[in-house]
Amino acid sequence: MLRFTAHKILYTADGTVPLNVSFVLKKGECAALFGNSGEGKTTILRILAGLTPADKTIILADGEVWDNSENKIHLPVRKRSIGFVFQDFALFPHLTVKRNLEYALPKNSNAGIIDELLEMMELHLLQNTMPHNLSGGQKQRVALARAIVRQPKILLLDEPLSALDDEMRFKLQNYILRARSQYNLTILLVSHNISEIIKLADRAMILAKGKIQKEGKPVEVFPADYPAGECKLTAKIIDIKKSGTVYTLKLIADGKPLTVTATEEEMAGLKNALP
């Protein structure tokens, strides 16, 4: 389980704005922070990962304490138990596809799960090719499995699949599902993709004006909030409501029930692709 508590001031192009936030990670779950760009998302984990200080923090991790500003404890970058996956790859340009696997592995750590994530990631025929030679979904796929080697208490997934084409995100979302459930991973994401959300994790989590909003499954929290023109899905319509000028839609987006919301102009667009 973690347990996280953070204050900073966030400077912001409308000014400063105060960031409180506090939450908690049972183990194998996969949280989503979701928000307006500049609401502290990434700030979030880069404190949770010790690269960015705050004015007020307390993080523990399964009892072990990373951060406690009372009581002046920091926990470098390099003792906490974490996976880090950005936007861009990061990856070792000197290192083949399978060194960079092994240069993030602990010491005394078991090497079998350098093949097995080779396997998993359908990395496996390309473990001798430099990153300058891989494709963009390629790369991801290699800093997925890099930030997993380490089998961490928390991966930390800022954006990692947005800028991949749809068909390259899709594959990438069910590569983290496996390893997730493979290493019963506890993942914190930060996304602005409803749909993936939806998708990948357990419970999300709105950041708005420096706080957490709401909360909750992501098919309850997202419907009565964000209409359907705001996001992109591709889900399969069960059933059509008018409620006056508005529209409730049921779909059903990889496997799991939503409803959305559709103005009469957003249901003209919709018309020639209904049956």
Given for the second form:
Amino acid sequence: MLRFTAHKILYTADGTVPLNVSFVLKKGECAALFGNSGEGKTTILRILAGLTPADKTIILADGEVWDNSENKIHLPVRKRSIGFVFQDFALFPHLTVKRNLEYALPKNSNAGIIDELLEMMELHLLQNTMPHNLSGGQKQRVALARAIVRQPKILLLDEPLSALDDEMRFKLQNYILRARSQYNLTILLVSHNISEIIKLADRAMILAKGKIQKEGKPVEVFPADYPAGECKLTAKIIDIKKSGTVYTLKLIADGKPLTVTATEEEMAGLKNALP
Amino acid sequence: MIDIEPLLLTAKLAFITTIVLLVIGIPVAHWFSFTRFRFKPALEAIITLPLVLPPTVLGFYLLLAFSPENAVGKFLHHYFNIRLVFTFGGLVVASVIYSLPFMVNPILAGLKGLPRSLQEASITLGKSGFITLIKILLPNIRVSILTGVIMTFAHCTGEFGVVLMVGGSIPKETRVASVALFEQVQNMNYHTANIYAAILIFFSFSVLLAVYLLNDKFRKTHIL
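The form predicted in complex with the partner chain, contrasted with the form predicted on its own above:
What follows is the whole complex; the chain from before opens it.
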């Protein structure tokens, strides 16, 4: 179990915002932080990792004190059992895929996990490839695998899929789910993408004005605050019918048929996708 | 026939200075790259000062400092029996101080050019700052290190003002190629002076050419 409490003044374009956040993560749970840019989601991950100092902090991981500002305890980053997947992946450019993973392996650890992760992330054919020869999705899988090598107490994912297109995003969400169930990972995810949070997280925390305004199961948290009639998906259009000013579209999404309506304006935006 | 001794002494001075500066320059540049020390700009200015200062100014103050009559010189002489004025050891110390920016600045630029997340990724994987520096940061700034090494070596071979002030012109001890060239001109031996000068020009050109070729090659092969 991980307990997190932090207070920090954030300096944003609109002035200062006091960040006051407190939450508990259960072992094996995946929680997501959702909110607008500049609300401090990434800062929370960085405070948890020890990369960014806060004014007041208490972090306890399975009873071990990582931070306690009152007692001036600050466990160095390298001593915290964390896996951090950065937005830019941060792969080591001079090391092959396999050596990126091997670098993360602690001394006297079972090296078998490297092959296991290469296999799980379908990277075994790319293990001797240098990072600059990988696609965005492949880089993300390497970054994810590397963060899991140490089997950390908590995996921190900082918008790990934001740089990818929707199709790749969907595939990679499945890799995260697979890794989570295989290693019983506790995950704190930062994401802007509601469908991603619904798919990956057990709990969503909506961050606004420096505080967690709402939290709960993603399906329960989001519809009340966000328009339920809109969604974003990757699908193939198989039929279009016009009735008045509204269009009815038949789609195939993830192998399943779906019918949606669209306005003239929305259809104009779909111009390139029309059959 | 020219005396080859000043050329060998120049190479020896440049080699030792470069090695010493490599050992000193990497940790100094690393510290500068992440520190938030409030007087950092002042320290950066001090390190870069030799780039803009007339060498004779630095040489003059080093001469005073190393003199057995003054604090530093007296301390070294009294406790360690070391004399730095007009000795090869003194030349090395002076060259290290004078060439510091040629090593530190390229390495610092290389480190600052790396994404911060590389260093952060390494420490979140449980690695110490030292391991991160050796295994992650330095391999990714190879061109910067190589540039620092070559520029330091080349700069040392061309040193004149500091060397003359601190070392004078003692054969086989402090008479390096640039000083030997100056003496040949003073003695009107233009032919010998010409040979020394031509060797120094050829060497400097070769070094700069090597730097540009290496930079080009590394960029083309995607190696940072």
